[in-house]
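Just the one chain here, the form predicted alone, laid out as C-alpha coordinates.
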Amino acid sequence: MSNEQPKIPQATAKRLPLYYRFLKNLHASGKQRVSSAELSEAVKVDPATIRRDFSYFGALGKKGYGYNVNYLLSFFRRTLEEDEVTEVALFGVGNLGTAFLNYNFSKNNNTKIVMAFDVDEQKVGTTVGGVPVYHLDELEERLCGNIPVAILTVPAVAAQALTDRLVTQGIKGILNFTPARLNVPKHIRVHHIDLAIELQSLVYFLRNYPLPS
(Lines of atoms letter the chains of each structure in order from A and count residues from 1; the text may use other names and numbers.)
(Lines give C-alpha, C1' and ligand atoms only; values in the text may rest on other atoms or scores of the structure.)
Protein backbone atom coordinates (compact mmCIF):
# COMPACT_ATOMS: atom_id res chain seq x y z
CA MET A 1 0.00 0.00 0.00
CA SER A 2 1.03 3.54 -0.57
CA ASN A 3 2.47 5.48 2.35
CA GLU A 4 -0.26 8.05 1.78
CA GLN A 5 -2.96 5.59 2.87
CA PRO A 6 -4.13 5.68 6.48
CA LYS A 7 -3.02 3.02 8.93
CA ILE A 8 -5.78 0.45 9.08
CA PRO A 9 -6.27 -2.73 11.15
CA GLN A 10 -4.77 -5.89 9.69
CA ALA A 11 -8.18 -7.61 9.71
CA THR A 12 -9.57 -4.82 7.52
CA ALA A 13 -6.58 -5.00 5.18
CA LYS A 14 -7.17 -8.73 4.65
CA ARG A 15 -10.76 -8.08 3.59
CA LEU A 16 -9.94 -5.41 0.99
CA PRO A 17 -9.04 -7.87 -1.82
CA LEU A 18 -12.34 -9.66 -1.13
CA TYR A 19 -14.31 -6.44 -1.56
CA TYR A 20 -12.32 -5.57 -4.65
CA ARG A 21 -13.01 -8.90 -6.36
CA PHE A 22 -16.77 -8.56 -5.77
CA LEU A 23 -16.79 -4.97 -6.99
CA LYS A 24 -15.07 -6.04 -10.23
CA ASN A 25 -17.85 -8.59 -10.75
CA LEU A 26 -20.50 -5.94 -10.10
CA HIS A 27 -18.86 -3.56 -12.54
CA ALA A 28 -18.71 -6.26 -15.20
CA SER A 29 -22.44 -6.89 -14.76
CA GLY A 30 -23.22 -3.19 -15.24
CA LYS A 31 -24.40 -2.48 -11.70
CA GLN A 32 -23.94 1.17 -10.65
CA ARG A 33 -24.80 1.14 -6.95
CA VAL A 34 -24.43 -1.35 -4.11
CA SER A 35 -25.54 -1.25 -0.48
CA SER A 36 -23.57 -2.56 2.50
CA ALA A 37 -26.30 -5.21 2.89
CA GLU A 38 -25.72 -6.41 -0.69
CA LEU A 39 -21.98 -6.45 -0.13
CA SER A 40 -22.54 -8.36 3.10
CA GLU A 41 -24.57 -11.06 1.40
CA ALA A 42 -21.96 -11.49 -1.32
CA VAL A 43 -18.75 -11.54 0.71
CA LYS A 44 -20.23 -13.00 3.93
CA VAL A 45 -19.09 -10.11 6.12
CA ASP A 46 -21.70 -8.37 8.29
CA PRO A 47 -22.82 -4.89 7.15
CA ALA A 48 -21.54 -3.15 10.29
CA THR A 49 -18.05 -4.53 9.68
CA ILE A 50 -18.15 -3.42 6.04
CA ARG A 51 -19.23 0.11 7.02
CA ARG A 52 -16.48 0.22 9.66
CA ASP A 53 -13.88 -1.05 7.17
CA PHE A 54 -14.89 1.60 4.64
CA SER A 55 -14.94 4.34 7.29
CA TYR A 56 -11.15 4.10 7.63
CA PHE A 57 -10.94 5.61 4.15
CA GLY A 58 -13.39 8.48 4.65
CA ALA A 59 -16.84 8.98 3.15
CA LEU A 60 -17.04 6.31 0.46
CA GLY A 61 -20.85 6.22 0.34
CA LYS A 62 -24.02 8.11 1.22
CA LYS A 63 -26.73 7.03 3.66
CA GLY A 64 -29.80 5.86 1.77
CA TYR A 65 -27.86 5.79 -1.50
CA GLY A 66 -25.29 3.11 -0.93
CA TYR A 67 -21.94 3.00 -2.64
CA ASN A 68 -21.06 3.99 -6.18
CA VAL A 69 -19.54 0.87 -7.74
CA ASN A 70 -17.28 2.69 -10.21
CA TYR A 71 -15.95 5.00 -7.50
CA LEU A 72 -15.31 2.14 -5.07
CA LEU A 73 -13.63 0.09 -7.77
CA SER A 74 -11.32 2.95 -8.68
CA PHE A 75 -10.59 3.66 -5.02
CA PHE A 76 -9.69 0.08 -4.14
CA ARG A 77 -7.61 -0.30 -7.30
CA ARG A 78 -5.46 2.62 -6.11
CA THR A 79 -5.45 1.43 -2.50
CA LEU A 80 -4.35 -2.08 -3.43
CA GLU A 81 -1.91 -0.70 -5.98
CA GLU A 82 -3.61 -2.88 -8.59
CA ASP A 83 -1.75 -1.17 -11.40
CA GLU A 84 1.60 -2.34 -9.99
CA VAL A 85 2.45 -6.00 -10.60
CA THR A 86 4.09 -7.78 -7.67
CA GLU A 87 6.38 -10.54 -8.88
CA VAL A 88 6.49 -13.76 -6.88
CA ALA A 89 8.89 -16.70 -6.75
CA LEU A 90 7.66 -20.18 -5.88
CA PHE A 91 9.80 -22.82 -4.19
CA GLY A 92 8.86 -26.47 -4.46
CA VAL A 93 7.23 -27.71 -7.65
CA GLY A 94 5.38 -30.66 -6.15
CA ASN A 95 1.63 -31.23 -6.36
CA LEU A 96 0.69 -28.04 -4.50
CA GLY A 97 3.39 -25.95 -6.17
CA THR A 98 2.33 -27.18 -9.60
CA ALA A 99 -1.28 -26.23 -8.84
CA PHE A 100 -0.15 -22.72 -7.94
CA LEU A 101 1.83 -22.38 -11.15
CA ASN A 102 -1.06 -23.51 -13.31
CA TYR A 103 -3.47 -21.16 -11.54
CA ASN A 104 -0.95 -18.32 -11.11
CA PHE A 105 -3.48 -16.02 -9.40
CA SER A 106 -5.42 -15.56 -12.62
CA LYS A 107 -8.06 -13.50 -10.81
CA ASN A 108 -5.49 -11.09 -9.40
CA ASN A 109 -4.04 -8.78 -12.02
CA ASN A 110 -1.40 -7.43 -9.65
CA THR A 111 0.23 -10.68 -8.53
CA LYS A 112 2.19 -13.03 -10.77
CA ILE A 113 4.52 -15.97 -10.20
CA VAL A 114 7.42 -15.32 -12.55
CA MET A 115 9.83 -18.10 -11.59
CA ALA A 116 9.91 -21.37 -9.68
CA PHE A 117 12.65 -23.45 -8.07
CA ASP A 118 13.12 -27.14 -7.31
CA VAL A 119 15.90 -29.70 -6.91
CA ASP A 120 14.31 -32.41 -9.06
CA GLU A 121 16.37 -32.61 -12.25
CA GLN A 122 13.32 -33.81 -14.17
CA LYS A 123 11.54 -30.54 -13.37
CA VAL A 124 14.48 -28.15 -13.69
CA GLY A 125 14.62 -26.57 -17.12
CA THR A 126 10.91 -27.13 -17.81
CA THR A 127 8.04 -24.67 -17.68
CA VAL A 128 4.85 -25.21 -15.68
CA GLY A 129 1.90 -22.99 -16.44
CA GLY A 130 4.26 -20.86 -18.52
CA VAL A 131 6.59 -20.33 -15.54
CA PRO A 132 10.24 -21.42 -15.86
CA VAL A 133 11.56 -23.85 -13.26
CA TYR A 134 15.16 -23.35 -12.11
CA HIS A 135 17.41 -25.38 -9.85
CA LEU A 136 17.48 -24.22 -6.25
CA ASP A 137 21.23 -23.69 -6.60
CA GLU A 138 20.41 -20.76 -8.91
CA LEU A 139 18.36 -18.92 -6.27
CA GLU A 140 20.80 -16.07 -5.65
CA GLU A 141 21.59 -15.65 -9.33
CA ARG A 142 17.94 -15.51 -10.40
CA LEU A 143 16.42 -13.44 -7.59
CA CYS A 144 19.13 -10.78 -7.47
CA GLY A 145 17.16 -8.87 -4.82
CA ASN A 146 14.35 -8.08 -7.30
CA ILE A 147 11.56 -10.40 -6.09
CA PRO A 148 9.67 -9.23 -2.97
CA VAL A 149 7.45 -12.26 -2.29
CA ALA A 150 8.08 -16.00 -2.03
CA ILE A 151 5.71 -18.96 -1.76
CA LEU A 152 7.09 -22.02 0.05
CA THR A 153 5.71 -25.46 -0.78
CA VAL A 154 8.94 -27.30 0.05
CA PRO A 155 9.43 -30.08 2.64
CA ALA A 156 9.30 -28.67 6.17
CA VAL A 157 12.87 -29.76 6.92
CA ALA A 158 14.16 -27.52 4.13
CA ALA A 159 12.04 -24.47 4.93
CA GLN A 160 14.23 -22.61 7.43
CA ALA A 161 17.49 -22.94 5.50
CA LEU A 162 15.70 -21.77 2.37
CA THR A 163 14.16 -18.86 4.27
CA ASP A 164 17.59 -17.77 5.48
CA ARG A 165 18.76 -17.61 1.86
CA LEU A 166 15.66 -15.66 0.83
CA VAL A 167 16.26 -13.10 3.57
CA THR A 168 19.69 -12.33 2.14
CA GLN A 169 18.06 -11.75 -1.27
CA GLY A 170 15.71 -9.04 -0.06
CA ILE A 171 12.47 -11.04 0.18
CA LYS A 172 9.90 -8.98 2.12
CA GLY A 173 7.02 -11.42 2.43
CA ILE A 174 6.68 -15.21 2.59
CA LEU A 175 3.55 -17.30 2.12
CA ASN A 176 4.48 -20.46 3.97
CA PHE A 177 2.55 -23.64 3.17
CA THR A 178 4.91 -25.85 5.19
CA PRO A 179 4.25 -26.89 8.81
CA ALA A 180 7.56 -25.26 9.82
CA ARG A 181 7.36 -22.08 11.89
CA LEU A 182 9.95 -19.82 10.34
CA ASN A 183 12.35 -17.51 12.14
CA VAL A 184 12.80 -14.25 10.23
CA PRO A 185 13.94 -10.69 10.98
CA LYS A 186 11.25 -8.29 12.20
CA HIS A 187 11.02 -6.46 8.87
CA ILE A 188 9.86 -9.59 7.03
CA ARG A 189 6.22 -10.66 7.08
CA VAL A 190 5.34 -14.37 7.06
CA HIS A 191 1.84 -15.75 6.57
CA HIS A 192 1.59 -19.39 7.68
CA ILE A 193 -1.03 -21.53 5.94
CA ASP A 194 -1.11 -25.08 7.29
CA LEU A 195 -3.79 -26.88 5.27
CA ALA A 196 -3.87 -29.88 7.61
CA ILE A 197 -4.54 -27.65 10.63
CA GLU A 198 -7.19 -25.67 8.76
CA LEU A 199 -8.97 -28.89 7.80
CA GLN A 200 -8.74 -30.26 11.33
CA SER A 201 -10.11 -26.97 12.66
CA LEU A 202 -13.03 -27.09 10.20
CA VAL A 203 -13.93 -30.65 11.22
CA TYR A 204 -13.77 -29.67 14.90
CA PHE A 205 -16.15 -26.77 14.40
CA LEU A 206 -18.53 -28.92 12.36
CA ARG A 207 -18.71 -31.43 15.20
CA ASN A 208 -18.89 -29.04 18.11
CA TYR A 209 -20.49 -25.86 16.75
CA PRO A 210 -23.03 -26.95 14.12
CA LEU A 211 -24.67 -24.12 12.20
CA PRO A 212 -28.47 -23.84 12.27
CA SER A 213 -30.16 -25.56 9.35
Contents of the next structure:
Amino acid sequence: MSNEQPKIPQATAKRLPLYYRFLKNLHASGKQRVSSAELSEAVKVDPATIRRDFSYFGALGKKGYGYNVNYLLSFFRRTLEEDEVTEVALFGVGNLGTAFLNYNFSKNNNTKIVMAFDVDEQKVGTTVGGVPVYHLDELEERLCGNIPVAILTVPAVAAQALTDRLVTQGIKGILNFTPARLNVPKHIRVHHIDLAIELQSLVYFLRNYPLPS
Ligand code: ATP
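Other form of same protein, the form predicted in complex with ligand ATP, not the form predicted alone:
First the chain shown before, then all remaining chains and molecules of the complex.
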Protein backbone atom coordinates (compact mmCIF):
# COMPACT_ATOMS: atom_id res chain seq x y z
CA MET A 1 0.00 0.00 0.00
CA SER A 2 1.29 3.47 -0.85
CA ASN A 3 2.59 5.58 2.03
CA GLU A 4 0.59 8.61 0.92
CA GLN A 5 -2.68 6.86 1.72
CA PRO A 6 -4.24 7.53 5.10
CA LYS A 7 -4.06 4.55 7.43
CA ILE A 8 -7.17 2.42 7.03
CA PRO A 9 -8.30 0.18 9.92
CA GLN A 10 -7.65 -3.49 9.28
CA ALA A 11 -11.32 -4.49 9.34
CA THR A 12 -12.04 -1.85 6.69
CA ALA A 13 -9.05 -2.92 4.60
CA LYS A 14 -10.38 -6.47 4.53
CA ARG A 15 -13.62 -5.26 2.96
CA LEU A 16 -11.84 -3.25 0.27
CA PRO A 17 -11.63 -6.04 -2.35
CA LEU A 18 -15.33 -6.76 -1.82
CA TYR A 19 -16.31 -3.14 -2.48
CA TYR A 20 -13.90 -2.94 -5.36
CA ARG A 21 -15.30 -5.94 -7.21
CA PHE A 22 -18.85 -4.67 -6.88
CA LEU A 23 -17.94 -1.13 -7.99
CA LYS A 24 -16.09 -2.46 -11.04
CA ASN A 25 -19.28 -4.25 -12.08
CA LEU A 26 -21.34 -1.10 -11.48
CA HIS A 27 -18.91 0.96 -13.52
CA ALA A 28 -18.99 -1.60 -16.35
CA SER A 29 -22.77 -1.29 -16.44
CA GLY A 30 -22.44 2.50 -16.81
CA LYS A 31 -23.53 3.60 -13.32
CA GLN A 32 -22.06 6.89 -12.07
CA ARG A 33 -23.21 6.84 -8.48
CA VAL A 34 -24.29 4.43 -5.81
CA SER A 35 -26.01 4.79 -2.45
CA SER A 36 -24.81 3.13 0.73
CA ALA A 37 -28.13 1.23 0.83
CA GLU A 38 -27.52 -0.25 -2.65
CA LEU A 39 -23.95 -1.16 -1.72
CA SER A 40 -25.12 -2.67 1.52
CA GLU A 41 -27.62 -4.90 -0.25
CA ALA A 42 -25.01 -6.06 -2.76
CA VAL A 43 -22.06 -6.73 -0.48
CA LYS A 44 -24.04 -7.64 2.66
CA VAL A 45 -22.35 -5.12 4.91
CA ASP A 46 -24.59 -2.82 6.95
CA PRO A 47 -24.94 0.78 5.64
CA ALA A 48 -23.49 2.38 8.79
CA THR A 49 -20.29 0.32 8.40
CA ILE A 50 -20.11 1.22 4.72
CA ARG A 51 -20.46 4.93 5.51
CA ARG A 52 -17.73 4.69 8.15
CA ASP A 53 -15.45 2.68 5.83
CA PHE A 54 -15.92 5.13 2.98
CA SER A 55 -15.16 8.11 5.19
CA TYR A 56 -11.63 6.68 5.51
CA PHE A 57 -11.36 6.73 1.73
CA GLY A 58 -12.18 10.45 1.71
CA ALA A 59 -15.44 9.62 -0.05
CA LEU A 60 -18.22 11.54 1.56
CA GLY A 61 -21.63 10.45 0.31
CA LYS A 62 -24.12 13.21 -0.35
CA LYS A 63 -27.68 12.82 0.82
CA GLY A 64 -29.90 11.90 -2.11
CA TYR A 65 -26.88 11.49 -4.38
CA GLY A 66 -24.79 8.68 -2.92
CA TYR A 67 -21.14 8.04 -3.78
CA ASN A 68 -19.31 8.83 -6.95
CA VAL A 69 -18.41 5.50 -8.56
CA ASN A 70 -15.41 6.85 -10.51
CA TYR A 71 -13.89 8.48 -7.45
CA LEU A 72 -14.19 5.28 -5.44
CA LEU A 73 -12.83 3.14 -8.24
CA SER A 74 -9.73 5.26 -8.68
CA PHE A 75 -9.18 5.21 -4.91
CA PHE A 76 -9.45 1.42 -4.78
CA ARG A 77 -7.21 0.99 -7.79
CA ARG A 78 -4.50 3.10 -6.14
CA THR A 79 -4.90 1.50 -2.75
CA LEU A 80 -4.98 -2.08 -3.92
CA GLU A 81 -2.14 -1.44 -6.37
CA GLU A 82 -4.09 -3.04 -9.16
CA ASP A 83 -1.22 -2.64 -11.62
CA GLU A 84 1.21 -4.56 -9.48
CA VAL A 85 0.63 -8.30 -9.48
CA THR A 86 1.62 -10.11 -6.29
CA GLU A 87 3.02 -13.56 -6.94
CA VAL A 88 1.86 -16.41 -4.77
CA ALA A 89 3.16 -19.96 -4.22
CA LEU A 90 0.80 -22.77 -3.23
CA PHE A 91 1.84 -25.74 -1.09
CA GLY A 92 -0.06 -29.03 -1.22
CA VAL A 93 -1.80 -29.89 -4.48
CA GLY A 94 -4.52 -32.05 -2.90
CA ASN A 95 -8.25 -31.51 -3.32
CA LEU A 96 -8.31 -27.97 -1.93
CA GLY A 97 -4.99 -26.93 -3.49
CA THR A 98 -6.10 -28.21 -6.90
CA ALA A 99 -9.34 -26.23 -6.64
CA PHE A 100 -7.39 -23.02 -5.97
CA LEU A 101 -5.01 -23.63 -8.86
CA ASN A 102 -7.93 -24.17 -11.23
CA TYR A 103 -9.79 -21.17 -9.89
CA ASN A 104 -7.05 -18.80 -11.04
CA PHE A 105 -7.39 -15.77 -8.75
CA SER A 106 -5.73 -13.45 -11.23
CA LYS A 107 -8.93 -13.27 -13.29
CA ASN A 108 -10.50 -11.06 -10.66
CA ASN A 109 -7.69 -9.39 -8.82
CA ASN A 110 -4.05 -8.59 -8.54
CA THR A 111 -2.71 -11.87 -7.19
CA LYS A 112 -1.45 -14.79 -9.21
CA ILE A 113 -0.39 -18.26 -8.15
CA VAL A 114 2.77 -18.76 -10.15
CA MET A 115 4.03 -22.07 -8.76
CA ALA A 116 2.94 -24.98 -6.61
CA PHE A 117 4.76 -27.59 -4.53
CA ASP A 118 3.98 -31.12 -3.41
CA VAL A 119 5.84 -34.19 -2.18
CA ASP A 120 3.81 -36.70 -4.18
CA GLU A 121 5.88 -37.91 -7.15
CA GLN A 122 2.66 -38.42 -9.14
CA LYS A 123 1.92 -34.71 -8.91
CA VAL A 124 5.45 -33.30 -9.23
CA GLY A 125 6.23 -32.32 -12.82
CA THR A 126 2.57 -31.85 -13.77
CA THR A 127 0.78 -28.58 -14.48
CA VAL A 128 -2.50 -27.80 -12.74
CA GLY A 129 -4.61 -24.87 -13.93
CA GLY A 130 -1.59 -23.67 -15.92
CA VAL A 131 0.62 -23.67 -12.79
CA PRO A 132 3.72 -25.90 -12.61
CA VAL A 133 3.99 -28.30 -9.65
CA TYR A 134 7.51 -28.68 -8.23
CA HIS A 135 8.89 -30.99 -5.56
CA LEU A 136 9.04 -29.49 -2.09
CA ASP A 137 12.80 -30.15 -2.12
CA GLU A 138 13.07 -27.36 -4.69
CA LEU A 139 11.41 -24.75 -2.44
CA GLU A 140 14.52 -22.64 -1.75
CA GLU A 141 15.81 -22.86 -5.30
CA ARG A 142 12.45 -21.85 -6.85
CA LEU A 143 11.35 -19.17 -4.41
CA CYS A 144 14.77 -17.48 -4.19
CA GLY A 145 13.26 -15.00 -1.74
CA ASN A 146 11.13 -13.52 -4.54
CA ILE A 147 7.62 -14.68 -3.67
CA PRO A 148 5.92 -12.72 -0.88
CA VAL A 149 2.81 -14.85 -0.29
CA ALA A 150 2.16 -18.55 0.31
CA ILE A 151 -1.06 -20.54 0.45
CA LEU A 152 -0.88 -23.64 2.65
CA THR A 153 -3.15 -26.54 1.71
CA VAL A 154 -0.87 -29.27 3.07
CA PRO A 155 -1.82 -31.71 5.86
CA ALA A 156 -1.72 -29.99 9.27
CA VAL A 157 1.26 -32.05 10.45
CA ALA A 158 3.41 -30.63 7.65
CA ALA A 159 2.43 -26.99 8.16
CA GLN A 160 4.89 -25.74 10.81
CA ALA A 161 8.06 -27.22 9.29
CA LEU A 162 7.04 -25.80 5.92
CA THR A 163 6.31 -22.40 7.49
CA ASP A 164 9.79 -22.32 9.06
CA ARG A 165 11.33 -22.82 5.63
CA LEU A 166 9.12 -20.13 4.13
CA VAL A 167 10.16 -17.69 6.85
CA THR A 168 13.80 -18.32 5.97
CA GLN A 169 12.89 -17.55 2.36
CA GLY A 170 11.57 -14.10 3.32
CA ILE A 171 7.88 -14.85 2.92
CA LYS A 172 5.71 -11.91 4.10
CA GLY A 173 2.23 -13.40 4.29
CA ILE A 174 0.72 -16.85 4.68
CA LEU A 175 -2.85 -17.86 3.94
CA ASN A 176 -3.18 -20.93 6.11
CA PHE A 177 -5.97 -23.37 5.22
CA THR A 178 -4.65 -26.09 7.53
CA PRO A 179 -6.08 -26.47 11.04
CA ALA A 180 -2.55 -25.99 12.47
CA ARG A 181 -1.85 -22.78 14.43
CA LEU A 182 1.41 -21.46 13.09
CA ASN A 183 4.27 -19.89 14.99
CA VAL A 184 5.92 -17.12 13.00
CA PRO A 185 8.10 -14.09 13.78
CA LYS A 186 6.14 -10.88 14.46
CA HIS A 187 6.80 -9.31 11.08
CA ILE A 188 5.03 -12.10 9.19
CA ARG A 189 1.30 -11.97 8.70
CA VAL A 190 -0.73 -15.17 8.87
CA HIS A 191 -4.38 -15.30 7.89
CA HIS A 192 -5.95 -18.48 9.07
CA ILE A 193 -8.98 -19.94 7.31
CA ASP A 194 -10.24 -23.15 8.86
CA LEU A 195 -13.18 -24.15 6.68
CA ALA A 196 -14.37 -26.87 9.09
CA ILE A 197 -14.52 -24.38 11.98
CA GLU A 198 -16.26 -21.74 9.88
CA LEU A 199 -18.91 -24.25 8.87
CA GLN A 200 -19.36 -25.45 12.45
CA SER A 201 -19.67 -21.89 13.67
CA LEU A 202 -22.29 -21.10 11.00
CA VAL A 203 -24.36 -24.10 12.09
CA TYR A 204 -23.99 -23.05 15.74
CA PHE A 205 -25.20 -19.55 14.95
CA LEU A 206 -28.13 -20.87 12.92
CA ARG A 207 -29.20 -22.97 15.88
CA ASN A 208 -28.61 -20.45 18.63
CA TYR A 209 -29.07 -17.04 17.05
CA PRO A 210 -31.72 -17.43 14.34
CA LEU A 211 -32.13 -14.26 12.31
CA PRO A 212 -35.52 -12.58 12.40
CA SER A 213 -37.46 -13.35 9.21
P1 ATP B 1 -5.35 -35.88 -1.90
O2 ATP B 1 -6.80 -36.22 -2.00
O3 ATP B 1 -4.77 -35.39 -3.18
O4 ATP B 1 -4.48 -36.91 -1.25
P5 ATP B 1 -6.22 -34.16 0.17
O6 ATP B 1 -6.81 -32.90 -0.32
O7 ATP B 1 -7.10 -35.20 0.69
O8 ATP B 1 -5.23 -34.68 -0.92
P9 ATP B 1 -4.03 -33.96 2.16
O10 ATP B 1 -3.78 -35.33 2.57
O11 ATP B 1 -4.28 -32.95 3.22
O12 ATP B 1 -5.30 -33.72 1.31
O13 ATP B 1 -2.79 -33.50 1.28
C14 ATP B 1 -2.81 -32.37 0.51
C15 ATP B 1 -1.63 -32.42 -0.44
O16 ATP B 1 -0.47 -32.03 0.27
C17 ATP B 1 -1.36 -33.76 -1.06
O18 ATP B 1 -1.24 -33.61 -2.45
C19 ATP B 1 -0.04 -34.19 -0.41
O20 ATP B 1 0.74 -34.96 -1.31
C21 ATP B 1 0.61 -32.86 -0.14
N22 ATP B 1 1.61 -32.84 0.91
C23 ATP B 1 1.74 -33.62 1.98
N24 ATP B 1 2.79 -33.22 2.74
C25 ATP B 1 3.35 -32.18 2.10
C26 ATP B 1 4.44 -31.32 2.35
N27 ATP B 1 5.21 -31.45 3.42
N28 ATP B 1 4.67 -30.32 1.47
C29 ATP B 1 3.94 -30.14 0.38
N30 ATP B 1 2.89 -30.92 0.08
C31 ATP B 1 2.59 -31.92 0.92
